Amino acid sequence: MSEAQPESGEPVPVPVVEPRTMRDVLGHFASGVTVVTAMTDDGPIGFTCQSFSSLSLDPPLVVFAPARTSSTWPRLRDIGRFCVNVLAEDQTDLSTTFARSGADKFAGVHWRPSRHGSPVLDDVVAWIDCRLWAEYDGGDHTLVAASVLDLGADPGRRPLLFHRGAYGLLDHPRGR
């Protein structure tokens, strides 16, 4: 336990939140699932990232948080341009594929290059072409802010969700 000093000067124990408890509780917050992609001289690379959000409209910025253990993020960082692909409800397999380490994640995956050269995966709900803006220490993750260069969406597609450790779907009809 850490200690805090209230105005009285007496130390008060501050409970430390256990990582498993934090994961269990915050797992009640449903999130979308993204695959962040880039093009290297050796071909396309990418990784699955569940921590993604809009950050600013002016200037247009998004934010995501790759794990510090990611071997792919440092390569994308060096490139400086990448695309965030928001997966659709029928793209669970893509999420699983891009979450693995080592293997050729693009084997059999259909995509096209964005105007800036980053891979845009076929049939995604949305894609956001980005340039690295800044990085911040996020504990066991890196907080990445990126400027938006271009983007698009397919309003007929519904997003893949992740909730309480499993993939989920929206239960409302399309178009609402």
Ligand SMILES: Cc1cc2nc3c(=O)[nH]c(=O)nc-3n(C[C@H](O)[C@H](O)[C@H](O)COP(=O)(O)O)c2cc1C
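Positions refer to the first chain, counted from 1. Definition used throughout: the rigid core is the maximal C-alpha set that superposes within 1.5 Å between two forms. This structure is a prediction, so every number in the text was calculated from the model and none was measured. Compared with the form predicted together with this ligand:
- After superposition on the rigid core, displacement of the C-alpha of V14 between the two forms amounts to 2 Å or more.
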The other form holds:
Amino acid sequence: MSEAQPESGEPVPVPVVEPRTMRDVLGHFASGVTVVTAMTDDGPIGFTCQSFSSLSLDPPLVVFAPARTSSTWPRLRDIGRFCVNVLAEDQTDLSTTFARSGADKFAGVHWRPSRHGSPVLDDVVAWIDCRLWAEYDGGDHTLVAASVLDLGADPGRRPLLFHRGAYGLLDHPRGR
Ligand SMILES: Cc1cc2nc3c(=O)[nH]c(=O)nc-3n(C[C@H](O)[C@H](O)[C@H](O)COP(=O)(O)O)c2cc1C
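Could I see the form predicted together with this ligand next, after the form predicted alone?
Every component of the complex follows; first up is the chain already shown.
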């Protein structure tokens, strides 16, 4: 139990939540899986990211959270333009590939450049072409807000899901 100092000066106990408990409980929140990509002078780069969400319609903003340990995010930040690729149900391999730090993640991966030059992976459910808007302190992650430059979707494709540490499929009539 640690303490916080309110104005009254009286120490207020702050419960300590174990990272394992956070991961286990928050893993019950099912999400999609994205790969955030960008084009550098040395070729395309990217990383797998589950902490993605829409933020604002006007202005059009989205958010995602790279870990402070990510070696890809600092390079994406420097470029300032990137594409969020929403993976489809048959793209678990892409998710795993782009989660491997240091690997040549684009080896054998098919993609096309967006209007703003960022890699759009083939056969994704949706893609959101972005420009960096702002970064906020997020503890052991950074909260990134990005403005949407262009986007598109393929309604005929079903999304890949992630739930309690495992990949899952959408079993919903609309997804058929
Ligand atoms: C399903 C899945 C979801 C992930 N979500 C995130 C995330 O939201 N933020 C993050 O920083 N890393 C996330 N990762 C881990 C990164 O993909 C991985 O640490 C990163 O690719 C490491 O490579 P880098 O050093 O090139 O950044 C996720 C991995 C998987 C498999």
